[in-house]
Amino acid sequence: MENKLKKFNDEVKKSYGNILNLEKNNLKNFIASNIGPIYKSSKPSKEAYLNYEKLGGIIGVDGSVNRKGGASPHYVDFFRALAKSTKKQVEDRIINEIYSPILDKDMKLVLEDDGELENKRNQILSKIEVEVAIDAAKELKPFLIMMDGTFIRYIIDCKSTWEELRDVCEREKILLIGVIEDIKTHIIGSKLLEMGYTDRLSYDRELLFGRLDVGEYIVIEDSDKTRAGQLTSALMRSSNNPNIIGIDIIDTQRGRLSEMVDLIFGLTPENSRGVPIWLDIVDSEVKISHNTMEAYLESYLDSEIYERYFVETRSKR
């Protein structure tokens, strides 16, 4: 294992080398001059919170899953999606959900078809995350929604639903944004690739490790994204882990978005993973423990329809 690991250490140095030499500032110059402007951010004063409180506040938006059972059809998900208000005397909105695939009709497409029923997971959470989205929009009429996630996996998975969420936000001026932690755009790295820099394509995530420093961020001129979704984005460096987080905002809403790019590295612990401590906070409360699931389970089943499709054999070893 040992030689093996190094081996691979060797070829990804000889196959990346171009990509990992690049000096800072050569691709801060190119990304200026070929993506978009390079920004610094700045946290904003304890006013500025205060204000943000009195305008409604912010709900952070997050989705959990988890499944109980075996192979499919065999299992039960368990679905959970939480907005949750930096006002205190604000409850949480709180969105449950279930679905097994025993219970869908076309059996012979559940036994074949593994990304189908990935596919219908995806959907049900970030219906369900929209969905508690829109009730606070509408109930607690916040001065922001933080979603955790790309709006792009909205837009694909829950369109319509997506569409209301944005209209109810446009006509209540409440600002829309998502926070994704999980970079997956090579939009520097497709241009870098086109322009003959390098003979391989990058992702943006690779490429600005370490590269930017804490509080600056790019403005997302033009992308795939942007141009399906009339979403802009951008992409920072939030603490002083190396990372980059991205953010969307609705295109409408684009004039804000040096305001809330300042809002998320002010709500962004220093030494933290680069998340605002909110959407952390929302994502700890949200998930759903084994523990839990297992008592839903015993608690609302028959005892023989428990045994008999959601207990794995090898749990009784």
Given for the second form:
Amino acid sequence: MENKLKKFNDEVKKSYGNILNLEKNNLKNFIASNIGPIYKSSKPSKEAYLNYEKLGGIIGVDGSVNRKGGASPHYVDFFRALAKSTKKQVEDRIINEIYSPILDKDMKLVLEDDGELENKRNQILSKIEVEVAIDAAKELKPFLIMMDGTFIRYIIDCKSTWEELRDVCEREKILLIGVIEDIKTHIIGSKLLEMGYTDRLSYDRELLFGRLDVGEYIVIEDSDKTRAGQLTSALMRSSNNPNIIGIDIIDTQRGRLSEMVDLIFGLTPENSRGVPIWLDIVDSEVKISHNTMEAYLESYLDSEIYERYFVETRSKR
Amino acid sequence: MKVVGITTQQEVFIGSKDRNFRINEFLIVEDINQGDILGEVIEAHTFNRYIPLDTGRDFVDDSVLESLKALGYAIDEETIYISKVRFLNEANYPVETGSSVRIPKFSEVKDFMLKSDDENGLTLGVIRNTNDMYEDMDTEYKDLVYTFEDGSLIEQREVPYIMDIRSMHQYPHIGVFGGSGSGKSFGLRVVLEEIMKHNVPTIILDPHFEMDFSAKASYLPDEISYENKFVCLQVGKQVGVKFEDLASQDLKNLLDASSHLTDSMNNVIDVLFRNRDSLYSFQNRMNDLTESQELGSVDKILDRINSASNDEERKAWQRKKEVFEKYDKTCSYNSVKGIMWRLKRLENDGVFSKDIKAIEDNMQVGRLVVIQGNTRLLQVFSTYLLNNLYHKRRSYKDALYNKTASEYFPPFIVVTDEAHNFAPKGYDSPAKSILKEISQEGRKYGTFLILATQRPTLLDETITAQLNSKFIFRTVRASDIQTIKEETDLTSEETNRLPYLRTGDVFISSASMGRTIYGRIRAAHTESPHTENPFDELKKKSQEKNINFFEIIKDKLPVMSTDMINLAMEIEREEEIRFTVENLEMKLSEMVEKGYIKKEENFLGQKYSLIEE
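Could the form predicted in complex with the partner chain be given as well, to go with the form predicted alone?
Let us now look at the entire complex, which starts with that chain.
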């Protein structure tokens, strides 16, 4: 194992040598001249926060999925999406959903391939997240809705619902952003490749890892088809952690992007993974524990059904 | 407050969003099916899921918390309080999760806390963490005690701990355990003060000369005097052993305390000592024997009889001859001499010049009798004393039972600190057998023990097992904590707290209450004579000395260093204190150093003079 790993390490070094060795300032220069300027964000003042609170507070939206059961199709997925306001007196909005492939009539999805089921799962999750956001936007009229994850996901998984959310936010003048912990874009990489600086495509997270200073960010002008006209993104180092996070904002609100970047910078603990604390809090609340799930199943399913379909044999070991 | 999580019949977890819990406080769980169930907090925690301990996870900094607060969300308000509560009586079913919980009223818990009142019980302190109940407590329980916390006197704000003295009839013996500095001696003092309040005849063995109750505590506003309630008696001074009352075993113990006895010496006592011997008759018998043994043979004694100048001398030698013939074979000369020497030493200590009458008289009028002496002497004397008193009490009770007449002797309490010296585990000590006897059957005869020790592990196990009530102060030694675990009903949560108890805080494990109470001993009304810090004492003494000296010399200043001899003579003449010139100079330069006087140098030498104002 030791040798294999050493060899792997050497290979990565060889392939990505020029990226790993890239000078911080060289990359910054490249970005400045080919992608866009590097901005420096600053944390909002206390008054700004108080004002946000007055304007309706911030709503964080996140979803979670947990599975009970064994191999496909004998399982049931529990989905939950939560919209939670920073205003304490405001009640949480929650949407729950369950899905099990055993209810697919012809078992088409099951028989076709696992990827399809995986897609189905993502679609349900994305959909209820957007739905709970719509509900929150309509009912709570916050200043800002902060989604956990990129908008691209919603555009792919549930376009029409997503568009409804976007429309509601535009109409109600609610800011809508998404915060991405693991960015998967390769905009800088593509540029590097295109201009012949590298011979293979690198992802932005590899390139920017540790190369932006805390609080620095760049704005991505994107020509990607799915994105065009939909959203604008920023890539930012928001904490002492060298990782870069992404921030999506709908195109019509891009004028507020720098304000949003500042807000996220302000809400991110210095020594954290770089995610604003509010999303962490929503994330920890939306999770459905295994115990809760089992308790639900045991109380609401007939025990015969429960045993027949959803109890993993291995759990009886 | 709500019951949360998995419940059992004995224990539940209780969560609260706004009220922190304290260990040992009482709570009532309102179960919809079973009604109110009373429980006691045995563990208390607080928890905030957003501020995790886990260092691997993100740590939230203040600026972020501030911004969240500004946005309307205060993370610190997310703190929840969790306690584990154990029911005093097991519930019939596991308690319904989600049941409401409330703080009990005093009347609901009174029976679990108070079995007596100030008039009929020993008011020893307060029960910790009961201030929620103070307000609706009956006034007769209020303002009874002060406690001492962090160096200042605090008025009572909690339910008092009152020990039912009458319950000693059923649960007769008390142990007081705790390491040094834990408040054990202090606690013992409070117990004794309360006993005096009730005029219960009591014997205290006090090797440390500390159980004096005449000094009123300087910090107390109220005047409480124990004058005429106690008496201090020293072995050899006011009390002693009546030789005529000694049995041979008593005598052996006594002499052994003076200095170790060999087998041969023990044998001498067995052979030579007779019941009802007086000191004089016993010493005479030994004298006769040694004198005749010095002669060496019957023939030589016969010579002395024949050459006696008068009748008296002849009779004396005849007596010596009899003694010689009877005992020479069994008693070696050196052993007899050894006994005589030891007996002489005790006699010189004054042990045989007094009796225990003073003790009995004071007990008869319900006083606390403090018996003082060094540990060795006290060990032996107490053996004799306790045997004597216990059997007096016993024969009175037995006589009562047999309907025969006997002199009245009151029930009494025996108290000792450092009890492991009197009744050690693993080896014999003079006092052990009588203490054991009292511990086992004292209840029948109304004789009670209060044994304090900092090493419960070293105390005889039979006795430890008989201690029905225990006061357990801070204990750090693992072996002692282990003993406490085995010998009391303290839970492991409680024993884990033992090393961290504050001075004066105590677990009271009492059979009469059926549970352990966490309390604090009240401020004592009197002070031990040894409370002054020795370093303060040093300072005070040297100050006193300097002031005295200053008073002597201030009228004689200024003085030249060449004139010391005259000054010394003058002081000697007037004050009858003798100084050498060297001494005087040393003393004067000390006075200069301490700033009482000043020293100047001039062409004639050094001049000491007063400092002008």
